[in-house]
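Read the single chain below, which is given as structure tokens and is the form predicted alone.
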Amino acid sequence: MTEQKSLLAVFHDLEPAADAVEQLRRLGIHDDHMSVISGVPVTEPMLGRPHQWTNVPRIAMGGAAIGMAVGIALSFWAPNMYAIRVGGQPFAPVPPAIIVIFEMTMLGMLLSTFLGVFLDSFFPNYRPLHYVPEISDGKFAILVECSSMDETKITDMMKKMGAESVQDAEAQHL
């Protein structure tokens, strides 16, 4: 059984990163084996890696149905509980209605989604983590998670890529 290594290579730039990542792919190396870090905002397209899915919009559309649900029963429930008659008007008239289903079905959406984004990122995360002070610098990293018979393998293309540098990764409390 062969021993599990981490790489961590460092990059200056992006473009030498998203090359790294294709040879990497082309050495075998499934996208679950790596991960970019950036301190700067990083789209899948712009490394050619895999659209990640997220449930943020489920739970989102969940948000905004119990919100419209809340919002529903504040403006045609609730008047119909206590009911006032004021000048032949409907209990629960639809202009007024229909703004505050408005507003509690956004209300809804932006709790959940705040919710949703907040549990999917694991955050806050309390476990050690893989990183590099050069990172806060605007530069890229590649964590590689491979066997340790293909280190040098591995370690040798990315500095052909243009690696700055290639160090063992090990995870330490932030």
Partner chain sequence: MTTIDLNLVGAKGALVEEAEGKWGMVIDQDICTGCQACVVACAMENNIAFVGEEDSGYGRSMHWIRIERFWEGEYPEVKMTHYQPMLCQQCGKAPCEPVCPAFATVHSQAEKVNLQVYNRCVGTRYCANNCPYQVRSFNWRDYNDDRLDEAIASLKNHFNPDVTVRRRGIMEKCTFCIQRIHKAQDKAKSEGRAVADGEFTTACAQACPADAIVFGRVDDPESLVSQLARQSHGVHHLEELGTLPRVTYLVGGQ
The other form holds:
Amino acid sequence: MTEQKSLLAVFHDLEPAADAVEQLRRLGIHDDHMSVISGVPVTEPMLGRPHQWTNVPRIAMGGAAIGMAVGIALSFWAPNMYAIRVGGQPFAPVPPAIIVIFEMTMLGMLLSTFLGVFLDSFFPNYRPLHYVPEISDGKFAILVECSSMDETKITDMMKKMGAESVQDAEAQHL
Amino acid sequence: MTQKISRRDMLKLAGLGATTAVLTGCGPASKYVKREPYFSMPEYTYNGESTFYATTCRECAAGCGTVIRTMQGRALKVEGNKNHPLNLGKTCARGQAALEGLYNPDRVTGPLKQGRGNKLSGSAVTWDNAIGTVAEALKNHKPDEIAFLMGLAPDHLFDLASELTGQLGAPAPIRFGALGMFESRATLSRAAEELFGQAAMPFFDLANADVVFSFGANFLETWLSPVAYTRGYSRMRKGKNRRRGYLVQFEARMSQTAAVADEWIPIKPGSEGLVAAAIGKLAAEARGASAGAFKNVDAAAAAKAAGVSLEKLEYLAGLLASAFNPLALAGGAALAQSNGLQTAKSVLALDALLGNIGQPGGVFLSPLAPGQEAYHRPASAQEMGEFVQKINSGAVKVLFIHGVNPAFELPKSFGFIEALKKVETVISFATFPDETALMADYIFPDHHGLESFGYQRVFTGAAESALSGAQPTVTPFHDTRATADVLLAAAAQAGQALPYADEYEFVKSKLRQFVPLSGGFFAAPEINTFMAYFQQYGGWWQTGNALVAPAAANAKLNLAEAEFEEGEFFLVPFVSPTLGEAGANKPWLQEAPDPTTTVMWNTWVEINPETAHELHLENDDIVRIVSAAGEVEAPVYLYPAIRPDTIAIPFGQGHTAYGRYAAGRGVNPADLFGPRVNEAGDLAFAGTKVRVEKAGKYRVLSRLESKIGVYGEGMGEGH
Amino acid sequence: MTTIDLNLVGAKGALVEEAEGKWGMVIDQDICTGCQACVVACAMENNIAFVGEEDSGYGRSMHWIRIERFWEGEYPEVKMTHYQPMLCQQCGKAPCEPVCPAFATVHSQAEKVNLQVYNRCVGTRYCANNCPYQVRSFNWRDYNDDRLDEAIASLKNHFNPDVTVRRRGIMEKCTFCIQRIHKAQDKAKSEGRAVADGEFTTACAQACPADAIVFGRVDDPESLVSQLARQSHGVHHLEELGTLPRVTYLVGGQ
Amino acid sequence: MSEKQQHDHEKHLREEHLMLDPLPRGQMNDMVMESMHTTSWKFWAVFFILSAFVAWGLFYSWGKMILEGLGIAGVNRPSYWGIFLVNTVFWIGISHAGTFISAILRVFKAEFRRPFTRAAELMTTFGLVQAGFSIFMHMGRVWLSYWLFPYPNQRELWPNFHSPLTWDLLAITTYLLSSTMYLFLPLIPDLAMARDKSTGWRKNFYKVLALGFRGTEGEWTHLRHAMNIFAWAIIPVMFSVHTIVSWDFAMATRPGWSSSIFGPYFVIGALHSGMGAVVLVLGVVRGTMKNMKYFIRPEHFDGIGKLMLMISMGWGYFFFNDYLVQWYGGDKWTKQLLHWHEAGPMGWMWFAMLIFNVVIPWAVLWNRKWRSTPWLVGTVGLLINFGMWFERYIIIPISLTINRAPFTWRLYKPGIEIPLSLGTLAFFILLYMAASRLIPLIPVWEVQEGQMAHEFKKFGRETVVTVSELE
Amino acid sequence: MIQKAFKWLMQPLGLAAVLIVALAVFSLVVWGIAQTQKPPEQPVPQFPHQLHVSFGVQCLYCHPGAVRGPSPGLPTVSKCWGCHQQIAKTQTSVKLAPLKAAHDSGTPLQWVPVAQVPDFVQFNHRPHVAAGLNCENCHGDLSKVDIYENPQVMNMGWCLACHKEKSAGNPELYIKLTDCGTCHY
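Now that you have shown the form predicted alone, what about the form predicted in complex with its partner chain?
The complete assembly is shown below, putting the previous chain first.
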């Protein structure tokens, strides 16, 4: 039984970090056991990383559907709860309903998009996390989970690839 | 009626209302007005159900019948009495607002020793003391040192006062009111007397006329009996089975009556008689008949004097000549001239010439009220002047005032206010703290008209001979007492007891004479039943047409030019049709827009826009109007329908007292009138001429109309 | 209700029948004398607040009925146009109704008049903006609160308990004296009969000394108001807007 | 071109363009943090004056108005709507700039937007807050305003979906919520940065707000997707909001209001005032806050200036459209209304509107040099805001004077609206000032992203700037 | 400081404290609302409705307006006295002293109405009675209580529920009974 360790290597530039990812993979670290943390958004191809799965668009569409349903209910069902005649118009005319449905759809979609970010990213997350504050200064960090046996091997490799520091990552309150 | 009315629980309920306000946003409201529980409920009353009482409107002297809707002892609404021959269920704005008098926050709430202040600051006295005071006054003075001054209405109180003065040997009570003065009643009845040989108030059968020429009579506003004449006008206009009636109004300033007339002829003030005569002559010529009294009239000269073209007069004469039921009537400012009596006679002579005396759509004499032997007109200005002189001479030691406010209604130039200071004891029976009441030694407030018994003679407006009945519709709201009761009690204390226990007994005794009469609206076998019906139906009247068709007249005319004071502009004062002489303390009458100018809550001066332009005056500029007798300041209203040589000011505002809604608002044009009278003794107020000065101040008149939409103000050029 | 399926069509006006009327009014401008009796009678019947000099001059008067008049020509040929009492026209297709977000002004299906439900009103004043006749009045202040004006404590003794007293922030307008309609209908029902023509009338029509205002059932062709409204010189004000007014004005002589 | 010239040219380009003038991220972070922390006594003086103003102008006056009724405002018959609605439309208009800049420019990948998207988005949210205040002030019984929301109740009575005001309420609610979320999403990485750079109470403040953001690939991916959805979806919401605001007027059967062009006319008007406000705010931020001269440069004013010119022309086009249609129709009431606009007592306002909205922008913004002068463009922005406020004032209370019942025409005179309007303005500034102390006004990560994507490239002898698409 | 407070609040004791405060506020509100629903003080304390009902006095005897119009009315002193003058106990009972005093002094009894609707609701008893409703349908069983109190909150939802139920199947009646103008004007 080997002890699991987390290593955090900090790189100044993007390219060495990408190379390090490549090297890690060669050392037998699966992509699932490493992650790149950065201060600017970098896309997967830049790092040669597999495609990231995200639910946000689906959640958004689901929210839009719910919003639309609410809009339809408000436009066509609610007015019939207490039928009141105004201005010689039908109880639930279609043209105004389009407006209501549109607004409710958009509201549902945008709200759920926002919620989707929270759900997918586990926000808010105030538990201790592996992190170094330099990341927000534009550095790139690779968080590797490996067995303690591989620790030196990986540390050396990272150093070689140009890591500014490689440290035992300890989860901390951000 | 409720037994006791107290308002001690008002606060508690207001608190409840406040809670509701917080919870719902709608707050203390009509339902939470404490309508007191009954101790013993009258049988015909149910909670939440209205009870209706027939009574007489006391807002002016016309005597319309009203029915008051009440609930839980509160009067809620004035409605017209459909049975009443005078108004047939209709009311005017003033009648509608009577409730705001009844529940006016500024009523005199109890007997006071006022002590001639200029505020209502007297100390309260008990009613026993009050009656004692009146009794002392009656007892300790010689009969001819006692005087009664009363309102216009020929009512039961006037009868009672007459009886009392008769018993004491004191001079008969004097009736006076500004409305009578502005209507020129004395002139009209005098003219009728001279022409028809009978002193009576003429009755003009508007309803059946098809062409009506009105010389200054604003019969739709305040003249004599406005509701009745409006009904007549309406029927004239509808012209059932006949052609639609045609109305031509001759006056210098377009009144409300002129506004609805088909033609308004702005003739020079004072020339009305001449114009009537000229039209008479031309009409007679058109008909090919003899011009009778008018045969010496020079129509061209008359047209010139009046400021209209001869063609116009010929056209109008033709209109009259071809009419089936022509009618000419005169009143108001047209008669308030030095030649006013001649004008009245001239117009009546025109009627005679047209052959409509005693004909449908013509001139009649008003029927006398039941039990009345002769027409008894109120005092003219001349008689009031004489009365003021009598006071000034120190001959009057005790003055009782009821139902009139001479300090406001009588022009200042008569000197009434100064004269009043010479009277030893002035006792006012005013319901409201009006100017005269404040100058009294005592105020012993009478009930409001809706709280009291009585009757009133209908003096004109109805074809039937009618006595309008009054009864309390609610229990008195304040600690007031019927003046009749006070007088009866005081007379008894003074050892001059009249044979009546109280006001109710007095009214009843006066009605007793009608029980055996036939032809009445109702009949009853004995007085108690009669009295019950009298109250139920709101009066007693004979059902048949009782108009008197006078003998055809033989007029002698002496048409003279009107005399005017020195000044630039003719002054045409007119009584505000919404406020009248005593409506200024009712907020809704203040807020009811004037029918012609739509001004609310203020006095204005009407000036022709062109004249104003010459004088560099704009709307809302305050001007000072100066006459020989005095001056007033009021904002300008550029009135498009007034002669350029004339200005007009409404009468009704300018109170210095009379409650929060009236005091300090507007001006009183009566301050401008000199004490000049015409041949019949009526005030020649329309003979006043004035000077207009810019005061350099500015006050925006509250108008309902839009100056932008109606006059194009601010719309730039070309609008 | 049969009209519900029209929702899906949504073609406003194309399929919805012309709104039928029940109560109506005829105002004969030829005999109106502009005397303001109707104005004050309405105020007394409906607990309308007076607003004082300043506010009334600033267009805040609360009259439910106002008498309009204009001028034609120049002196001396100047003429005042016929007095025109202007009150809520109780439109069949009222522009004020659909714009209220809170359903505070709705069309009564039972009485076929425009209702103003005071307790539902939140005071957006959209209805008043959209009223082509400008006959709605807004409670700009707490005119009826006796804590603000002690005079009201006394004056409100004559308030009609059948009519809600409005407070600040609420729109109000002529109701065709619906309290009288209800009272008359209730009375007739309790006596097992229909309401007779002329059995009751609105406060304005009741007061009008010239009988220029006539009120009654317009769905009854025999009623006086229907007969008068059929006359050739009867017009509807701003008829071109398609509001289907229930008040007919008789203009000019016969 | 010589080497020297070449070098100078590049140097010039670098000076001019933020995107070509990269600084290390850490330094930029420090600059932004420093600008947030550096607060002079003047700031606090203004802050407290404004606070007092808000307390009096907004809260005290509003409380008084709620207690006494709308009588203390200037509204009357027929001008039932007054300055409150003018302000509502005005603030919603202001709020449009934020969305326009951050969403439309993001969608169209206009790179110059990067440093000031946040400053603009803050305006959106804070402007909408003021719009909300204004519309609730307008209500006669504001304490019952919850009746306008669709909520189940015992009476089974729902809001009236026939009413444009209900549409408006739904639209504004949607817009307020979504623009606030859209403000917050790109803010998270910056909050994380601020968290890493702060100590004390600020640390806790940012810790909570940053939600535990680290910058993992997953977080960035979700965020990017969400921002993309927002950028696309919020554009139709933004257009719908101001179109619906215009329908509040266009649905009414009134002369001058019932116009089918009102929708786009209002949208373009909103952008007009919004862009004006953005340059004004940028000018103030650049002038008063530390280190901002690096981030906000004349090139930005130049870019916004071009947009303003375009929008101003668009506004002129729609204005003319509206005017022509109304004029040509020849309806007697509309004719009176147009006459009233021009020749009436408020005619000066009508002409001032045209001068501020059209004449001045066209006269100034065509020139690149003038356009790049911050104070000048800021002044034009201020004038446009006056002009657009006048436009709304003319559309609402002045047009309301003229209706189909000439007996009621009456000019509107504002009352307590004046302190209340100034109160909302002060509150807007106050919120903005507070935000400038609490929120990184420059989205540093976006700037860095942009700087990474930009580079010089030589085509033959010419050195040009290229941008590579990173996403 | 705030952080400390927050931390304290997040632990079980803190959560309990939050719960207690919330409960206290909620109870205060409930109590406040309940206060407005309490039967008020009446001029005759503890007026025993149940006793009168048990003697077989009909509701309409004392509240006769209910069949005629909007308001049923509250009994006048003379109405009470009509029966009570024949009841010897009236002269001696402490509970009845206010009635005796009112009668002797001729002042009305100021009953406090309980079943009130706000000013903006125009309620009429007559059509309800005419529709066959009994008093107890709305006012509850008066043979069980002394002082009347509303058995339910008389609000619009309660009115409407009954109106809808009674008019189901009759479109004309339904329109009339759910029309805003039937109660609000």
